[in-house]
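Heads up, the chain below is alone and in the form predicted alone; it's given as structure tokens.
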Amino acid sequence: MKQRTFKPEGAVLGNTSKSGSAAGSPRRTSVSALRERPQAQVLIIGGGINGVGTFRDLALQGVDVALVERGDYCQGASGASSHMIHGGIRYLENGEFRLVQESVVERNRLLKIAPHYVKPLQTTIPIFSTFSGILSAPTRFLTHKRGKPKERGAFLIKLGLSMYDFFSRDGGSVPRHQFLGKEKALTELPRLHPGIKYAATYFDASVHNPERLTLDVLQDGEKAGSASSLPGGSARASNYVAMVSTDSPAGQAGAVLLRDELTGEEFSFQADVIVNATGAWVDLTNEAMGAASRFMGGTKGSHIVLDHPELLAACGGREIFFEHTDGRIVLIYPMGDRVLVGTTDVEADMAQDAVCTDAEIDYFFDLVGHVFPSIKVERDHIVYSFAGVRPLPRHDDTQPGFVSRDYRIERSGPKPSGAAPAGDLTAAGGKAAVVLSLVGGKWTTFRALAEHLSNDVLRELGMDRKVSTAELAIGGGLDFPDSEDGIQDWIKKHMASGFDADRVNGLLTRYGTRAEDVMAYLAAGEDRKLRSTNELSVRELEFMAANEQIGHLVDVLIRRTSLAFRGLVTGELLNEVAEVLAMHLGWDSAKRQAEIQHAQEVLRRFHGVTVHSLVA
């Protein structure tokens, strides 16, 4: 029986059928690679950072692996993060010492293997009391139940940061924490609330473009599988392909049914091991595969992005990380010339869109006033908002902030005797498929999680690990300059190719050292910058269309660039980008106009941005 599926924000446009294509949508090579060889050792469902990280790891081990994502890569929770790569100092209060240790190790590691996107982040905690929270902390630590929040004072924060430094001692490249009294703290950050008693400063890291880092990881996996003699290579991935159900055509009983969300075409696909990495949707995905599970209990986190020079200056280039009066941990920090404010932690209704609400915006304004009382923030300062559902485990009456951020892997499949429980899938060889469901997971630990999950898959396949990813550079992080002077030298060197400094810097920021390949592509033909922005050119859009699986216009605005995040999308930009993409993606005029309308709807509905289109 076919199960229901759940639409992503990039829903199907135009008329579709099971066997036909939507008007103006040619068949994609990424989907063709799956259709023409509809089986693999492993099928990963879910193209967030954890699914993509596992795809890369398995491809490097020589596994025949396929990945499908019903929307765009990094579209769900992975793209709605706080843009932090951090050890999780607050997880110490949960007693999650293993997770904190793994997180700080992985934070330090990502600073080395992905330096093009992961950068050190100086973080300051304003503190308003000395001993507050000491009496309530043991109860909160032991029970994790709901109750009246107590502010954490300097004593508890000092203890936590000392433990944090201890976990960071091996392989660390960041300084230890510092404590300042009120006078020195206000000298460094004069716009902080004058009622503070102390300020504690430590270092974590940020990821300024998580969507492109996810794409880099994916392309590493595809490259690793490209040398295989198998048709299409041994590592194939496609976005906008949904797992529909276990219902499949006659003669292929038990295979999952996949659907191209851009054309409506459906086809069967078989694998020995299925990895369910769909985040907060894990239970729903298992249901669609005919197996019941009750693993998930995600919470919603929302953020706003502000164009507010006064607040940007007040942050002094640092993240301000603190506890609000209700006990929630929140943050304010610069992202380029914008300020990111977040995050909420509320129960998620999976039947509703994850969007930032008016109540959450009011909450953000209140927290900014709590830390910077002399700075006024209004709705006109918001250029973008976003929300996602964290893939947390079911947690009953545990406070959302205390729900474990660690991960686990749930296995279903053949029993040791070989008898398959009801609801199992049948793999290509006639035996029941193993399903590994990922519960939990966070950005910082994606590489270690992928290694763990891949080891479980390798064990199921009877294979050994060939390559460690612990020290393996990711994508454009390979040979990335290790200092600001090195970056400037890299820019000067590549200006010799005829690009000005701003253009080279923009490409290096977007692609890391892979910018060399992009610049070679741009130089190989006639090119011009777009009229609507200096940050993109006609041939760069052509490069994206040819190499980065663009499914919708909005993919370029939100996930291949940061134009939407920074509030730089205009009607002129929508029309111009759609016009260029149409030439390379086979969009006719009706499809092009539908894409413009779709982008407007996504930006309005999910990100609070209204863009009025020009006449196409």
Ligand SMILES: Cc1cc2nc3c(=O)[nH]c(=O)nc-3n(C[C@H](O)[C@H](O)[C@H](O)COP(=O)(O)OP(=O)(O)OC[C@H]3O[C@@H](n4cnc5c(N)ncnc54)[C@H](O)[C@@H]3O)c2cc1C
Given for the second form:
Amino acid sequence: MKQRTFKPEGAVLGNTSKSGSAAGSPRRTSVSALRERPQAQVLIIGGGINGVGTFRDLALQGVDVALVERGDYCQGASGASSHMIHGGIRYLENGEFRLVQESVVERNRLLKIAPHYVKPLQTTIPIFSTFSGILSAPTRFLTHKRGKPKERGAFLIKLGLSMYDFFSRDGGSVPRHQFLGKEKALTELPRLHPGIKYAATYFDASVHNPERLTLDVLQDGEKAGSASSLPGGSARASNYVAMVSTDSPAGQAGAVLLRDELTGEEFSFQADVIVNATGAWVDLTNEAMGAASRFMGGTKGSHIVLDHPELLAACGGREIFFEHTDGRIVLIYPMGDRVLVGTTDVEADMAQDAVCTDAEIDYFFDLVGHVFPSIKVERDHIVYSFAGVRPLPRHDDTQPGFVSRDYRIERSGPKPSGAAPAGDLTAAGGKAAVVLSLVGGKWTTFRALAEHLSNDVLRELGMDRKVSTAELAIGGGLDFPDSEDGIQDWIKKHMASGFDADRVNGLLTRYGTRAEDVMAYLAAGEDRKLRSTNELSVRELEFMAANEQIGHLVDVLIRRTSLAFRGLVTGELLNEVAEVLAMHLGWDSAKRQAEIQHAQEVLRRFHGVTVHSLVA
Ligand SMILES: Cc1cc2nc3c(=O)[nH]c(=O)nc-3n(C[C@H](O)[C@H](O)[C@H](O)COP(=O)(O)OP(=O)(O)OC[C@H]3O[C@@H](n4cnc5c(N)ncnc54)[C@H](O)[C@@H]3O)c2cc1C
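Okay, that's the form predicted alone, but what's the structure of the form predicted in complex with the named molecule?
Up next: the whole complex, starting with the chain shown before.
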């Protein structure tokens, strides 16, 4: 059975053709590498952070691994998160102690191994009551049924934060929490609601650029596999390649049918172990592979991004994390010069696009008013919105906010010794592949999750772990300066190659210490800044086109840079970026125009942004 169509962004363009090559889209090397050697020990389906994390881990163990993602990397839930790398203090009241402990440990690790993108985040909880929620919280451990939870009072929050500190004790990466009375709290954050009784402040972390962190993890994996003598290396990955079904024309054992979403070309691929890391789509993916499952029960969450200097100043550089009047935990926090507001938690309909609705926007305005009543927020302040579906386990009448955030791995396929049970992925006369389906998994725990999933895969393959990723720097986090002074020194040192301080800083922020490779590339030829933005140059776009698997113009705007997130996409920028990419990706003029329209449509439909066209 072929997978039902659900292509969050790709559906907009509709440019795939069965004929084998859509006009203006030359064959990509990432796809050729899969087609030319259409087998691997492991095939990972899904290029969100969990699939990509597992790809890196397996590549480091010397496993022959391939990964396919039907859209762009980090386009699903991984690109729609609240950007928090957190222990999940809230999960304590769900009784998820294992998850909180693992999350805190992983948060501390990511601050060390990915310091270029994961930064400490000071967080303040405004508290309006002293004892509320104490009686309801313990019963919530047991029931988690529908109904409005009682407000969480100061006592309960203090208890939670003390447990949180306890779990953090070994890392020493973040300071302990602090509790302030009303007066002191309002001195620190004077725009907070005057009705608060206390404010608790503690540290978590945030990931500033999840899309680029995903790419770094992926490239670490590719690099680990590049030394192999296998054609294409032992770690191959391609975006815009979907797993569509099992009906392999070649009839190979354990084979699935893959489709290049940019050209429509289909080809068969065979693996001994298939990792289904397709997040909220896990059941649909299993269905397409002929093995029905009912693991998932995703919930949708949305965010808005505001250009609102008054609100930005009111946050004082902190995340404001609090309970809204409906009992949901929500957040307001500065991301650079913008303010992120989120999030909702509603049952998802996988047949619909995940978008931020008008009702959700009203909810966000209401929650800002709950803690900052003197600050007015209007629709004109919104520069970007986004939504995604959390890959949560199926939950019956448990409230969405209380569904377990922990993960598990479901195995199907032959027992190590023998025959495949009916309904498993088995091509005619062949050996069945083992399918490992990932159910759940937060951003925060991706490294640990990848290690668990890899261990399961290694067991299936009869191989041993060679490398631990626990202390291994990720991509441009290697040798990243660990202080503001260190950053300034790094910038000064690299200005020697003819770049001004702003440019070096911009590149270090975007790529971490991988900026050295980018600068070497920029310096090797004639370059100029784009007319439409100071943040990009022609050669940097060329670098992305050559090294970062750009499938669509919109990938650059949303996932290789944060220009869309910050509301900085203009008609002129669209034209200019499309023009440079066209030269390097072989797009003809019709394809270039189609890409501009596609970017406009994706921004309008999924992010509430209207960008007017200019005549090219
Ligand atoms: C609103 C919201 C807020 C969140 N906030 C946080 C937070 O602050 N901190 C935190 O730790 N976590 C947070 N999370 C959770 C976290 O973002 C996700 O759990 C995590 O990103 C899931 O990653 P994944 O790789 O498992 O799934 P995804 O990122 O969804 O990746 C699955 C991928 O599979 C691809 N795919 C599907 N079908 C196919 C196919 N047939 N062939 C090829 N590819 C396919 C999809 O295109 C998708 O890219 C949040 C999630 C949401 C939605």
